[in-house]
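Just the one chain here, the form predicted on its own, laid out as structure tokens.
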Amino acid sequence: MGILRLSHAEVRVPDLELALAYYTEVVGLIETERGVGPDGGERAYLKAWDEHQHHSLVLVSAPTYGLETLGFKVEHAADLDELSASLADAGLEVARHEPGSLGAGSGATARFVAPSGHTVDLVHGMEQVGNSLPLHNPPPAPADLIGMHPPRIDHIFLLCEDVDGVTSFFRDVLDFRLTEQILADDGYQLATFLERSHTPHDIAFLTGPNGGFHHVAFWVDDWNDLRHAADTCAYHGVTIDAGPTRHGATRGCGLYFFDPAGNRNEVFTGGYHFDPDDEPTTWTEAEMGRAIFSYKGQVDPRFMTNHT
């Protein structure tokens, strides 16, 4: 019971058109529909191949760019009641939507904001939409997929300036699971990843800015999908800002690159399972350059800035 994965995010994109063309043609997303949002603006709403669920990325026009809210799955509809009660308890406000109330194709949804300054919705009964697949004897996959076409989000990966706080409130009032983190010299949480669907991680912080956003990823299955995505970023001309490579921490591996309007994307794979009573990995400060970039042992400072 409880949070199943991240449901989807709602990036801000200030040319709508072309944010669409790059989501669908580069990335190779897939548009579900378009509509307007409770305050009344234009968005239009996309999901990978492989989903189910009505969308798992919203790009929401805007005059700026960045992360407007994100969204996790929730397996039950008495979890929205469980979890609210959980976060009332810990002394936030929660709102609770009606299906259809926070646009095209949402469930009955409890939103908060995060201590990190993120707003968060938790979703039950999206609609579903099914994966272009018949039911019965498909096929690998549709015959028509363009671009990456990875076939379902992954992860998404925040700034705050109190990890230790915002960790220990995923952990203790929304039942995340620490699986790694790194420790600056002083003993605090420089950055922490959490799951709840037994990967390495479907959320991830890092220190900085309060409602930072650092990228949202989508899952591709090998690294030849990794190496197709580099192609198709070089073909549309695309800059890559970092990869193809390896992560220590987690132990996947990525490709990050930007839409047109400055959000940082990732394609993602590998990584492992872990379990509720597996013990986290501890990264030093010493070692964040390996932790992050396996193969370089270092971080450019700039893929550290923060994006809003």
Given for the second form:
Protein chains: 4
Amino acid sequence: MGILRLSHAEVRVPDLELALAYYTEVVGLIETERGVGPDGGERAYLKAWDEHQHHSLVLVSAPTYGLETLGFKVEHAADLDELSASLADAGLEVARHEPGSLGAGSGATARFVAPSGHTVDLVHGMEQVGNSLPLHNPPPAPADLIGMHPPRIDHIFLLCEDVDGVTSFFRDVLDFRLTEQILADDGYQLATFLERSHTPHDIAFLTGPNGGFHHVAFWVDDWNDLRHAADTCAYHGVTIDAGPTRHGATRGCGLYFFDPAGNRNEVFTGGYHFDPDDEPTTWTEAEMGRAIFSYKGQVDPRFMTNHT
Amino acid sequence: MGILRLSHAEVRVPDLELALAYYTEVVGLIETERGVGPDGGERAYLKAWDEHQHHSLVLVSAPTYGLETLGFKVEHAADLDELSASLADAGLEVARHEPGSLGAGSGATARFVAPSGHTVDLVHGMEQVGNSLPLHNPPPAPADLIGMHPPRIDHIFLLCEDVDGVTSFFRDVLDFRLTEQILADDGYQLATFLERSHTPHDIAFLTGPNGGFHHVAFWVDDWNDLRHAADTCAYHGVTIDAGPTRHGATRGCGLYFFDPAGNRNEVFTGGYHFDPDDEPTTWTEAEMGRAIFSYKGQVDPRFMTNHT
Amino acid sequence: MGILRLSHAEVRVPDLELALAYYTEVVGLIETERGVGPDGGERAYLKAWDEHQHHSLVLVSAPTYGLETLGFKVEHAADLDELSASLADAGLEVARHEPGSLGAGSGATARFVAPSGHTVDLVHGMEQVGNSLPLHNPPPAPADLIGMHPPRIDHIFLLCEDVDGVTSFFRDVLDFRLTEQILADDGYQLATFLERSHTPHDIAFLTGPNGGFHHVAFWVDDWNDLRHAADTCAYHGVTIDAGPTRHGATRGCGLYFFDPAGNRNEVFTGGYHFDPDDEPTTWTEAEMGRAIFSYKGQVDPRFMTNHT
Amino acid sequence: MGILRLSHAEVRVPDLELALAYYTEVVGLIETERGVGPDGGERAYLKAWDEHQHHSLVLVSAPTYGLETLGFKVEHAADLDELSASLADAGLEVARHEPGSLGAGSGATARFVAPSGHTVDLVHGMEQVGNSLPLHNPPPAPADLIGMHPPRIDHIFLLCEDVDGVTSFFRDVLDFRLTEQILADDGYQLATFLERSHTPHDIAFLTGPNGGFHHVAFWVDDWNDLRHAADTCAYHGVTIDAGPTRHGATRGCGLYFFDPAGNRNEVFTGGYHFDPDDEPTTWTEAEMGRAIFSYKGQVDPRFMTNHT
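Got the form predicted on its own; any chance of the form predicted in complex with another copy of the chain too?
Zooming out: every chain and molecule, the one shown earlier first.
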């Protein structure tokens, strides 16, 4: 089977307490544990309310902001062996880690550095902590949710120099499916959208510096939740970067804003079901503005360059 | 009783056919009549689908864009006499017009030029044409609505040099109630919001040139309709100026966009019920950005200066 | 000017503490005061969050459930004199009460018993307590709202034997406007909808016993809020009577449920703007089911008979 | 990989033209082809607008209503061999069919009769016809959608005598995952919900006669679309069976209604993402009402017995 979906992101923040206040009270994630990472640095583990696993976001105390690692969940333990073999065949070094050895709750992990410069973990068996609803006769949601309270992580958007090459790697070696692409007039890929969960994207790449981090997105259930998220930002004085708006690519709707460290967040909803035999959609360079922001039809240069 | 609500706006457009296509197909208004105005110029009369009266928007063929007149609906025929007397007491000239004499469907009218430089009509008895639903056992809406299809006009936003003076005039002479104001640090009113319909505003003024026209707004029923309106703009290539967003002042949500002539339109929803004994809300100059765009927290200078 | 809108309802509850817990935690109203009424009985005063006046719902400790009185807000103090004179001309006894004499926060009041058997208060100058938002640079809503948290009261639905006669009384003596009616096949009015606030209804009457109380309704902002209200009922085990659904009459959408004493509540949204010169809509007896519940197209007999 | 998701349902209708008018104009599906089935009977092929494959609903001219077959989409051609082997191991007869041999657009198919008495097709390579949007720079949706216009099929709900046994079969032989179950007080399964697409259910079973068909559901994007669907039913006089409401099980929201032949349809939205290592939710018999209709908390007996 292989990769199921985006599992989690580890994000650097210089002020862990401030970031934690933001992610729990504004975004409305749930802190599951505090601890130290394998490097001895302080960490906070967070999950969205409807996730069952130990964490989908790890805040890593660090001198600056940015992405530390991202993780994909695989279905079977054996997928780690198969994908590790594929990665090795592709010439990459893969490090295997026992459950718990990469921090609190961590599962069996195959870690590698992708050609995009990002450290990627393939994970099986992360500790399950439940979604805080009872397993018998549950209500549709806990009553004490605050902030934007997205139910789960959705996708991650990264930057890299060679979008064509990185996209081929994710398709050929990790079996991702291309759903959409923005093509430059001279034919190379300006941006690509890739999925394993039959949605518009689990991961996307935009032309930029290797290792660049554009945003991590959490799912919300509808357009009304996006207004609630925007009201929540306004209420707390959180800087909104863009939205609520619709994207041309993915057809989804989103709101972008920044955590106190400067990492961009999105809450996202909508989009479509993607079958493996569906054709990808292509956007031309002239329509890139509309591909990203369907309503404005243009992209603020800051949106393309302000990344971490 | 006096003024009930904003009745209609007459808007100048150089290309009447193009404007008509836009207002019927994109905005989704309904053309009720073509004709010539009292000045002999060509006109198109439009109404929102749920309005019963002959028109709420008149397109006036003219060399340039901008606002020709705006109209308020009064409850009783006698209100025209009383308000005319009040206007005369305030030193203004009032011209009375018979039904039909100011164009198709027009009611008995008292016309004057407000201190803001805008021509204002007080109207009683505009021709009633019905809302296209049957009077017996109607469905909630006609089945053939297209575009944004707002049910009715909501408010108008104008510019004038002396907001304090104009606001006093509308309150003292026409019995408008102040709901919100943005105060400059040195105390004068940068913007004011005035109502007669127990809503956040029927008319609003922003500091600018006398006679200036910022936008006319149509009501839509909810936040979902704003997304539909934005999708409709995107589909037709109509330039979106701002939104979907929430306003700090009025708490309403809106989307701004331009007609083919350059007149700004808004679709608006939300806000509150205002009683005559409620206190107005005041925004400070430092918070003007948030008063206008709650999410961005700042106003693009173009939004303040691009008016007609 | 006369009557502005529905001001408040006084509702009987045998267990004041239980009712108060329900109205504050489930409905999400705000308790403004506890006290004793003019009859010496215990009372709790509640308001919806965005109302500025002292109360829109009064819980009256009583051996059984039902409606004690309903109140309309008038614009000017002089309206009390004029409407009292009209009522006296119509042969009704009117009792005038000083501010504060009819319980905490009460304004100057003209009280009478309508031909429908209901005690009605016309009120001017109820104590203003504000809507809990600051008057300078407010957020769109307080951050600590719970339950359904409607912003305001909307309408009241009563029963009476002679709907035709009562409707004439409200139109002729109190200047209400008829917006919709359900006509029996033999021509009499089965139900009527009347307004003063340019909405589909401030008050409505259904054929039944004089003095009967069908429901009091609070406004919510959209269809999403109705789902939230239904989820809130389900979470707290509150019995839902009907909905979320759309009404044919008023075109509004609503959810019906019961307070712990058995008084029916509604949360309502939607509907239209009604001008004084608009024509009322008529429903035939055969379409009464759809007039009330547009989706089911039929009315559960319990809905018609279970009243208080 | 195996089964991806529910692919399609073949539904019997006595009046093909009437059913077709309903499914295209009320539900808003798109007719892709008319033809004759392998049995020589007349058929109409329909798809939801955002589906890329030839059909998700086949109307089969037949003397009565009910379900003819249901189909699941598999990822790889080889999945048909593997699943056929598993089915044979489980003692079932599997018939293999070439693309096109089971009607217009049909893919390579492995057909068997499940222990529930339903004929099931596993399909690979159904003809692709696209979703009517261009593959370059598409708008978010076609402009000419009518009716409820769901983007895709969602799930199917069937009846069978031995829910425990059938559920084991779908889990063990076809690798479905159990997401929710309603347990009778004496321990057997009254209803089960099973998925392959990481959603709350692709298929569900309720205790009843073998071969019974409760409903087929199409996805809509949000709660607002459910109101639109209900308005559409009301507009066309289509009988609404239940809703708009929320389900306790799946947490989704839905609306039930009947096609002209008496087949029950649902439009459904919401629910959650289900990982293979998530725990199923269990409802007790006492809470069965709330499991199905969260708002009413009880199930109309008709809902349980009126099946086809």
